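Here you get one chain, nothing else, as structure tokens; it is the form predicted on its own.
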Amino acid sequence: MKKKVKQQISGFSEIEQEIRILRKQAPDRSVEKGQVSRIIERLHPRKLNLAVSEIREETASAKTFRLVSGDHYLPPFLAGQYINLFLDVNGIRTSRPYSISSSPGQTAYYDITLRRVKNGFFSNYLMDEVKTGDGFQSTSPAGYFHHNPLFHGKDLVFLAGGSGITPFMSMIREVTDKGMDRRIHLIYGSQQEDDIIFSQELSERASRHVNLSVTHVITAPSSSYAGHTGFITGEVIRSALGNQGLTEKMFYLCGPEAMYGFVLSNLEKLGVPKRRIRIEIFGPPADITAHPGWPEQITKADRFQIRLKNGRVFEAAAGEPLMNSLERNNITLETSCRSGVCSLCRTKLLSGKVFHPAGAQIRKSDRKYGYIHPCMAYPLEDLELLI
């Protein structure tokens, strides 16, 4: 039956005649079997060995931790991807991502740096346990904050704050290293002078490179400072990069979760197009009840219950991603951004309500058919899930 529909189908009989001759004459490739999935496994795996072969403290708060392979090979990424880090803490299995800060010209080592959070979990783990030696699993590099010479042009800016400067050095080492050409203007948000991450290789790069131009911004500075004080205001943009153009430069933004609406805001007064900006966003948001939409009558303390569909039982709090509940309760989920951008994580919800934050991109199909970003959904009520 299936052939027959098939030939009633216009010009098939002649494509079918065809493959057969090219089939006799094309060389026998049998050797070759596998040899594409090989390919792709060495440049895709699912998961990397990774060790410690370098920690390099950066500032009094942040560390760099210099990492090579355990199976002699990394695959190669371009400059502004991450890499997601697996660990157990405590008995519990988490994982985090964190931007490669090296160049992909270094095909020896990830760098990934970072700096102690308040309260953070994973990251002071890496900060106070972690030791040279030791070793971790990690995803392959991934993600979409990088340059696409075809659409982004020549002419970039980079708004950087805090641990947000790490995907912008790899792009500043990369370009400086390979001469490439493009002109960059790093503008970069740090709390205090000693807190500037990468400060000297920053200056030193920008003296030896006139494609390369750094503006620092400093939030509580000395009495003896005497640079942008503040925060990445339109006054402070426009002034280190000036009036004309500000349309035709595409412009990157990495930083705290409070520093994207206010920098928004200002790049929009400036007139700059909404295509012409690029966000890298990482993990979930300090307070989820802030932002705008979460019902009042919810408070982050709230529980719920949440049950799965082979009956298991647990209680998840509302101001947390339903993500740490689960690992909680050793319920580990295939994930790669933590920021709702992935869907490895996508999860069927069968019943109850959960509460998306905008930078969760959860597809239309997805949120059609009851699918949820576990990473970044926060319960409202009791759930029941399918996993």
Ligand SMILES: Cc1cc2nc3c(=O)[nH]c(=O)nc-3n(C[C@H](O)[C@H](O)[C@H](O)COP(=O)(O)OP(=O)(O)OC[C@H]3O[C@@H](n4cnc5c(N)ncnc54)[C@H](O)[C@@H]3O)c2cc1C
Second form
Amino acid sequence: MKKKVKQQISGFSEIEQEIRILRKQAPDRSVEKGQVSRIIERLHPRKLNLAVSEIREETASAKTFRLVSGDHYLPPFLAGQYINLFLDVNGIRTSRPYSISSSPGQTAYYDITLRRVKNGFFSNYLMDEVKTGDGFQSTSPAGYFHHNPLFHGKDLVFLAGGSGITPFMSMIREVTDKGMDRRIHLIYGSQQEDDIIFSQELSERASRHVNLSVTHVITAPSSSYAGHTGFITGEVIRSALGNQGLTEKMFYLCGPEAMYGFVLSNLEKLGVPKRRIRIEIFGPPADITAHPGWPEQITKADRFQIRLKNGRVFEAAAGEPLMNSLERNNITLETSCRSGVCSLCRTKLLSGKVFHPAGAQIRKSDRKYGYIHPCMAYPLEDLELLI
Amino acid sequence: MTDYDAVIIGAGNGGLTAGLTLARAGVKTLMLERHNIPGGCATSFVRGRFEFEVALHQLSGMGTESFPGPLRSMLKDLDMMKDLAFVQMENLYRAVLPGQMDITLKADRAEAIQALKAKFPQETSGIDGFFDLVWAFCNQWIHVVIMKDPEATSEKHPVYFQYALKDTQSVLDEFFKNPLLKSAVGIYWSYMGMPPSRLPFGDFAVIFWAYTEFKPFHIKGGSQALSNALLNAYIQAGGDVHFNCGVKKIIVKDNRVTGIVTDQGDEIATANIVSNAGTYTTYVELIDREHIPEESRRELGARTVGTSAVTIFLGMDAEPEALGIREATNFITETTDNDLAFSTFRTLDPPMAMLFTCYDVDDPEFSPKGACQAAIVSLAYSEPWLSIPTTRYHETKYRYAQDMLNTLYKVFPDVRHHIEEIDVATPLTHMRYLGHPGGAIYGFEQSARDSELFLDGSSPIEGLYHAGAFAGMGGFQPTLMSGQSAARKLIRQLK
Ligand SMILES: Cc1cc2nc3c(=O)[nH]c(=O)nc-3n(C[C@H](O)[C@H](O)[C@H](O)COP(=O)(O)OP(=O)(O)OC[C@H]3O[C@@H](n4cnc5c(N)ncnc54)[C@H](O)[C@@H]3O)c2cc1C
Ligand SMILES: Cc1cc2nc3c(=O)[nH]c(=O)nc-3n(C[C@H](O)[C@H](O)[C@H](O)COP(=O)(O)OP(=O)(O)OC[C@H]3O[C@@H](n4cnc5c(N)ncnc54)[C@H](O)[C@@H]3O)c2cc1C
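What does the same protein look like in the form predicted together with the named molecule, given that the last one was the form predicted on its own?
In what comes next, the whole complex appears, and the chain from above leads the way.
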């Protein structure tokens, strides 16, 4: 619109006058440079530089690593969240997520507790090679496996298996240390009695706090063991919790892959609605070819060609997440969950086909336009990627 | 020697349509986005079995096949309609003041008038008068502003010239007596970002009229479907794009753009830039102070950054009817005093005005079968959120969200028994994902003095163009259209 037209609008010149005055007194915004990123960094720094300050043996196969900040302070987190640790293992830059097991009541350090995984690439390196004083990078805490006061309620049931105890330990420590108004019942499955991580601390806390009770379930018990044995069944849950109010409680589930399907079907039989169940994400399954939907004719060892935009070509095994093959070829993508959920590694597939197991969460329109989450995508054909 | 003819900073609505327009015109273009996905506000995220819509509540300017609005025409022009599907919404909104008012207005002039007259029978002539005024105003607005009638005068177009800058509250007061009626008619203010006492009537009238005439729409698959479709078309037209790649500097020499530097430190030479990062970020963060003329610095200093929002994303394990949700768009207000309601946006007290949108009402395929999703939005400024220590952030966020839910439960009591997922975004969340000061979602304030009437949007630096909410008006339609027009300006300069 022409100036002489605008000027006929009633009230125009008054506002022009107001703007003139404001401009005369206007602050110089350049002093605000950097403010937005400083604010964001306080809550969500992109990367943390961590150092191991202490290593504690929990059981024969599990250790706790106490991590302190190398430079920055550690941002607050919600009990149940994880960090993704980056390391060079045998010359390969890779990462794995670990739940924080310490309480969010302090952020002088984050504890992570891990258990050796048979033939595990990363876990064995951490267990055997990493020493006090070693440094590495991580993402800042992330994840949705935490108590949400808006709808979870105050009656919580934690169903844990093996190293799946770690997020619960953080929650239990927080609730008991702070005297929070929540009731927790932990049902914890372990291989043998001496595999129970945090065994002593759990029983101490349970004896001191009426709002915490603990039920152990042992898969391969010694002959003298008197408690529950086998797996976490509907029977075990019912005998631990009673029959009352099962559908009002919030159930949280974290443990090895095999535990999920089993426990979920038991909860369903008990009449627990899906909305009262929280499931922690889990990384790539031990054997992807056993997953429903995997094409029969393709085996773990089949290899396909991966072509990048710059013309580079290398091979990848069908039975392994594409991200691992990329890392072995020195291509590191942004990543946090390594479970197909956080979407940081979102990549466009220009041609070819991949398999995403059910746990991978891909947006509808991302599927339509060929976006994949390489941390949970397995090649089924030769692929061309927009990297 | 340049690497690219043009670089686009940011893949929000404005950046995407700018990129597509340039790439289609054969301009060698690179788009850089700090996030891992295109869209900016126009995006989605997955939690459990829900894909949550981040921003879109009502898409304006679509119109129907037979009566296309400006946005439909632009998308046709960009050959995008074949990739997209839209869902027309039947109602403008339902407006509720718990215990005192509950009224639904159809997106139809006659039916809206009828509904208002049925609730407020004493004020029938005021209701007619107000609608007549809004329609007369918009008619004249089309001539003066859209068709740019060179002979526009206050004699020929008296309604436009008299009312464009009047405050909306005084016009509501002129026609209506009952404060509830004023609320029912004026409630779009709480979505636009300024209370009626500071909202130019021109802006209000155009929104109210345009949603009635062109109807409110949703996008099938949510706004991410639009962002992904635009990016896909851009790539097909030969455009390059990098995600997880922010721009930290625009290089300027002799008042001309010569390139950019990415967060990773790579330098890319170009003579043209379309910045979708917003004028604030562009001039404060990206360009060194000495390259910005004094006058532009003062212009920026005199402007006010607009509101951000708090959004609660709700996934429920029941269909809308079972939860008593019949309308897609529901405004809930706790007071007829709009200035009071607006003042709560600057505090951490319970917000007194909010918008609740259930996406499955008009599009039953939006969520999985037997489930539905909704978002509750309340506008909010970032300041009070910046004053809380980081250690108390989560607790504050949940307390604030609980207050909003308590208000919601007054109108939809059954919702609380069916919640399966909830996530909450605050002004800090918007700041994190968009990079805008204060987490602003509509750019600068939607007040008269921050409107396009008083600013020409051009850049003092040659080769620099702006697209998006900070360069004009906030909202999907304006930002999508701003990208196309920025690109056209750039193309004209190249020739
Ligand atoms: C959100 C999240 C939180 C986690 N928190 C913890 C934690 O607190 N403590 C902890 O010890 N681990 C945790 N994990 C698992 C951890 O990230 C690694 O997957 C684990 O340490 C194995 O990595 P690896 O490199 O040693 O094994 P890889 O070399 O990647 O895998 C070796 C083989 O073991 C299988 N495998 C992978 N993970 C497991 C597992 N957890 N149990 C059994 N088999 C497995 C693989 O499929 C493969 O067949 C968490 C995972 C996620 C997604
Ligand atoms: C909760 C909510 C509800 C809304 N409701 C509606 C509605 O119902 N109807 C409606 O029409 N509008 C609505 N809006 C507003 C609308 O979504 C926005 O105004 C519009 O999408 C803004 O588009 P934009 O082009 O300005 O870009 P933005 O969406 O602001 O995106 C800017 C992009 O630039 C990127 N960027 C920033 N800095 C850099 C940098 N230095 N380098 C690289 N990239 C950078 C950002 O990451 C971002 O992707 C809503 C918004 C929100 C958040």
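Definition used throughout: the rigid core is the maximal C-alpha set that superposes within 1.5 Å between two forms. Positions refer to the first chain, counted from 1. Nothing here was measured: the structure is a model prediction, and the numbers come from that model.
Relative to the superposed core, Lys364 undergoes a Cα shift smaller than 2 Å between the two forms.
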